[in-house]
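One chain comes next, on its own, written out as structure tokens in the form predicted alone.
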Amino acid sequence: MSEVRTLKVALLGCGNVGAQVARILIDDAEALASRTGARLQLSGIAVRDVDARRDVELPRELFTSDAETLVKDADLVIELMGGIEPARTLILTAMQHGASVVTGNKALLAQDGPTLYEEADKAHVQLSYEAAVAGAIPILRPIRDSLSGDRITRVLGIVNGTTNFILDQMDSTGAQFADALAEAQRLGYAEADPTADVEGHDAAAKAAILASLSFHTRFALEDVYCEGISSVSAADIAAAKDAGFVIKLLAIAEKLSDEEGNTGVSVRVHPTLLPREHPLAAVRGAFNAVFIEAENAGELMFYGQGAGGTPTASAVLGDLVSAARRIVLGGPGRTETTTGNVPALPIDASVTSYYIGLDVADQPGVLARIAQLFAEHGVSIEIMRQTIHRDADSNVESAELRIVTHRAREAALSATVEAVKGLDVINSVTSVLRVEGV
């Protein structure tokens, strides 16, 4: 019986996830073992401060802060440190000297992927990234593999985790975002500094990724619109709730074509009302869900924790015995499939409802005048509802309407309401969000 050939495994940090990474290689080696065909040895931990207390109790002999050796020594390398440098630079040296790579770095993918994904075919290794986009959730395989043969025309997701739990605070007990956001942080969900999170950052590099695989084209960030949650308050979310939807921060691409007749792909993160009984609107607290429509395979929808050092270990080790095998088998490197060219839209090219907030004097022919201006830009209402409001200081009567549009192309969407701005009769534009699922 031949001996089992052992590679060596370099983990580059030791966060929440590497740590749980590096728990699991040392566990469970002989179950790993058996499913790959191959030993995977644990052969060091890059980090910055070798003597810094962790949450696992793991072998002092494996960390070291020469990440450059660690590298060039291994036969698969796990980048979790998160970050463009010096992550970008030890993942090319580890592909230049025949190590194939696991990631969940979507921030880097997002900037630099061509550059990795051209290095990786020319090096003949594989890059994997499943755990950079909704945590424990297969979503990247299933639509790089499975989904191979059928021609995807959509995907909406939630794929932020802080946002999700922030967003259902606010839906289940009225919290104000502040409130909601301080309790995130207290349960180690938000960062200190939660700005990637909260406006929108994290979700459109995820966006970026996602597109990417579902329409074989490269998409960077910079071909995503991006709004965050940190506008939304505590009376939009009552008011959705009172109108039957809930308020989601979703990341959207999808194939369309615009008013010339051009077919492109729009990529979007932004706030968005959906109808309760969708099921996207069930994805609470800090899980993710990805939805996806396929021309043959209809609706499709994966759902799970979207973070946390366990599950997205998971999702890490799942990438590294299927690069283990790879290597043990023979055969190229896998990493991503861009057989097509298809251009990034403009925000302005996408088809979606607005739900529109105003605050209008209370007097006759005000509605009159706020449907004609829609009408006369190409927008119709499909619903309107007004509240009448008494200020008590001066005792002067004003109306609250919320307007939800049918589907219109963002373009004449966002002109109606600059033009609605306009009218003497308009206090204010108390709030403007997405809808989808109508």
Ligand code: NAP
Contents of the next structure:
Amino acid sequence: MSEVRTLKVALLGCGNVGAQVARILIDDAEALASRTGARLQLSGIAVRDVDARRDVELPRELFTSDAETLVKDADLVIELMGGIEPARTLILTAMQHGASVVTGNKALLAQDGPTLYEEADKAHVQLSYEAAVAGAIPILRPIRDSLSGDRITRVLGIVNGTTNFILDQMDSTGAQFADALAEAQRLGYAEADPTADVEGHDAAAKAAILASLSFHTRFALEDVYCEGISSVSAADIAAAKDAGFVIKLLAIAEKLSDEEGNTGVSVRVHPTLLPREHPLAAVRGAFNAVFIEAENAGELMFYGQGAGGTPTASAVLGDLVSAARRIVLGGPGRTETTTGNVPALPIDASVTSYYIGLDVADQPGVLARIAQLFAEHGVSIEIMRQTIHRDADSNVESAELRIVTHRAREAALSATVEAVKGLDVINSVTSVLRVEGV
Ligand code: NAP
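Okay, that was the form predicted alone. Show me the form predicted in complex with this ligand next.
The complete assembly is shown below, putting the previous chain first.
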């Protein structure tokens, strides 16, 4: 290996992920060099506090608080600081100085991806971000490379471990959302401020990235319809379970055509009922998985750890070796193709099935009136199940109705639910949830 060239690698951030990346770069230097065809020399680690204790023992002289100088003198830059600034400016500076960049920063990519991709194109360098979606799971490269000869039609992803842990906990113990969240926080799966996870913002950033690569069109965060899990109740989970479903927070990107043949992509994040036999229903705890449907490949599923310092470092190192090989071989940087030009569809145009729970008066003719209302809105019912309850004190009987519809446009489904609410025999609409995989 004495004649191989050396590539300088600047690391920005030495937290959960950065510390593990530094450890692997040092400990596995020989193996990485033989796979890359160049030595990957860690030239420095930029942090806020150079004297802070780190999870991993690393040479003191590598640390600096001068990130700008570090990136200007690197062949490869790994950004693992998180946040928007100074990460954004440092990535742009690195690329303008000829360095390829590896990042795991989905928040930055979702907010300002186009500026970064354009700069990478202009500077003929690579910008890679496998770690930004589903942590350790190789999903972006399979979409971008392995499936580049196919046509992806639909992507369904469990891409946020915190919400999957909470929903799984609710499903297996019957806990309410607040208790399951507290347990996730106690075990370190949820942050003190869990908003970005539980309201679906983190999954929405990943949905925009998945949709962009899958449909060769740049989708921004504004294109993603987003609903979190904070309003999912223990009763919703129990009713879903009873009907043979599990509730998951899904990131969905799918190509749809209307009656006139116009196509678009619906990109959305919301709690979703899945049949318990669907492969994604088996994804438990804080694990992630992405389910892809492609015209020729058919159904594919990618499963693994969606977070954690060491698993995420694996994805970062994969990107680093790939970018370094490209430097060794020469040739232009490789970015995703954006020739798809399909518009993002509003949520009203998406097509899905609905699960609707209704508390209704136990009177003759109620079922027929409800069924007629669905038919008037062009929504066909797949399953309608009734359970009778008797209030022990008042002795009044009421009926619980559970309806699963066939796939229909969201606009028609929401209009149906509004009309149902107006019927005098309806005591309350207890839940309205979207269903996939039926
Ligand atoms: P972290 O533990 O909070 O570490 C952040 C590091 O960046 C710290 O070492 C910090 O320095 C440094 N830093 C922050 N702001 C800085 C500044 N202004 N100047 C210099 N250094 C600065 O973060 P993480 O969990 O490793 O995540 C890093 C990135 O990976 C994020 O974009 C995250 O979204 C992404 N990611 C993380 C995971 C995961 O499981 N953690 C999974 C997928 C993707 P000090 O230590 O001195 O404070």
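Each form is matched to the other, and the largest set of C-alpha atoms that superpose within 1.5 Å is called the rigid core. Bear in mind the structure is a predicted one, so any value in this text is a computation, not a measurement. Residue numbers count along the first chain shown, from 1.
Displaced residue check between the two forms: Asp150, CA, 2 Å or over, core reference: Shift at Asp150: below 2 Å after core fit.
Quick check on Asp258: with the core superposed, does its CA move 2 angstroms or more between the two forms? Comparing forms between the two forms, the Asp258 CA shifts at least 2 Å.
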